[in-house]
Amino acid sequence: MKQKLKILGIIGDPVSHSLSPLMHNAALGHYKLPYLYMPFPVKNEELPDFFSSLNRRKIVGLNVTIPHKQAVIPFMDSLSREARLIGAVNTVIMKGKKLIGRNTDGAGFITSLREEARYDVEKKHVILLGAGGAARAIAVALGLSGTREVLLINRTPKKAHDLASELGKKFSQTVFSASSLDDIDISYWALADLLINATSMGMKGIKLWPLPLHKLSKKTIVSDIVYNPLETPLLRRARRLKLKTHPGWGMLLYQGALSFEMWTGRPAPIAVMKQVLLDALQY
């Protein structure tokens, strides 16, 4: 007897550029599972109608992207710990008629570092550029992973200070501090084990900040969550300085892999998802 098709998808505004359908449909096809992953362009005012129509649409799981990661929270019946700490949802799981909100962004980043760079953030000193949604997800994941110290640098220092103050109260083993780029002690760069760009810097038309990468230790890893272009201006500069680099496609891949496992109960076929993702990004 043929199994009924179940629908997975991603909601956002816009969402047509998303690579998640390619990645997830390849993974579902690998296992020949009776699912189809679709993009759903949904405007903010359309969220109530969309969530009331999940059963009719046969939707059993969702990814959530900009600008809805916070806006979907009132529609959830419960939130996982990491979603509560981050204050955002990127993965929705249907359990019976209940909606569970989770967030795999930060964990996806940490998993990518471990799997693609063979790097463990425990007890490390980290400089994190940015204080927006992506930086927050990564900062929470660093706290959950036992990072020793996280210095947040942001163009708007108050935003970084507010986030550092908030997270400092939630993670006793990790020291969170904040600074503007101009105020950071130059000697701190040599102490950093990991530099993470969690801003849009390096995307098309967005200039690189004047970062003193030459002050970093040769053991420092430079990571960029921007994945298009594959080698960002930041990673190119780091490579020229013979620093080890960690590209942004890894976070995209592993946050998706974690979502896949939550929906299907199957191990994500990482090699399949990675190949499809990199093929798409090279064009």
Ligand code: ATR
Contents of the next structure:
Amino acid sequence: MKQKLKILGIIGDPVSHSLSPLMHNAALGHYKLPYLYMPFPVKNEELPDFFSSLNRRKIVGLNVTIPHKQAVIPFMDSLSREARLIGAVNTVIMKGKKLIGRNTDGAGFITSLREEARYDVEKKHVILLGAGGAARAIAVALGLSGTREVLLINRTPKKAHDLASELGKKFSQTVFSASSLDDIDISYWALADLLINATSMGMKGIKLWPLPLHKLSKKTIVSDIVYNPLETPLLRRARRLKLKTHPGWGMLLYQGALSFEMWTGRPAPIAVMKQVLLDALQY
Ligand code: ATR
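Let me have the form predicted in complex with this ligand next, following on from the form predicted alone.
Zooming out: every chain and molecule, the one shown earlier first.
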């Protein structure tokens, strides 16, 4: 008997550049599952109509990207702990008629570090650049993973201070603090186990700060969530200093893999998803 086609997809504005359809359709094809994953360009004012049309459109799961990760929250029936802590949803699951909002961004980053760099963040000292949405997802995931200390550095220092003070109250095992680049105690660089760029620096046209990478110890991993270009200016500088690096495509891959597992109940075919992602990013 022919199975009915179910629809998965991603909503955002814009969404045409997203690599998620490619990655998920390859994964669905791997298992020959009766799903199609589609991009849905949705403007902010169109969100109510979009969510009331899910059944008619046969949509059973969604990814959510910029600028809707916070705006979709009122449409959810419940939120997972991560989504609540991060204050944003990147994955929607339909359970019966109920919508569950989850967030796989931070866990995707941590999983990527574990799988691609064989690195565990528990009890580590981390310098995290940024205080926007992506930095927030990673900071929460570091707190949930038992990181010892997270120092946030941001172009707008107040945002880093506010985030550190909020998360400090939520995680008792992790010390969250904030500093501007000029005020940071230089000894902290030698102490750091992991440096993460979660800002837009390194994307085309956005210059990297003059970071004192030479002060990092040789055990430090330098991680960038920017994935285009594949080797960002930060990762190139780190590689030249013989530091270990962790590239940005990993977070994209594993946040998708975790969403896929939530929708389908199948283990994500990582090798298949990684291949199509890297092929697309190399051109
Ligand atoms: P995302 O969802 O990708 O995290 P975001 O919430 O807009 O996007 O956050 C962007 C981050 O990149 C912020 O930390 C931002 O710093 P501000 O809080 O000061 O805006 C940082 N950022 C953006 N452009 C930057 C630039 N030219 N130099 C340094 N940091 C920059």
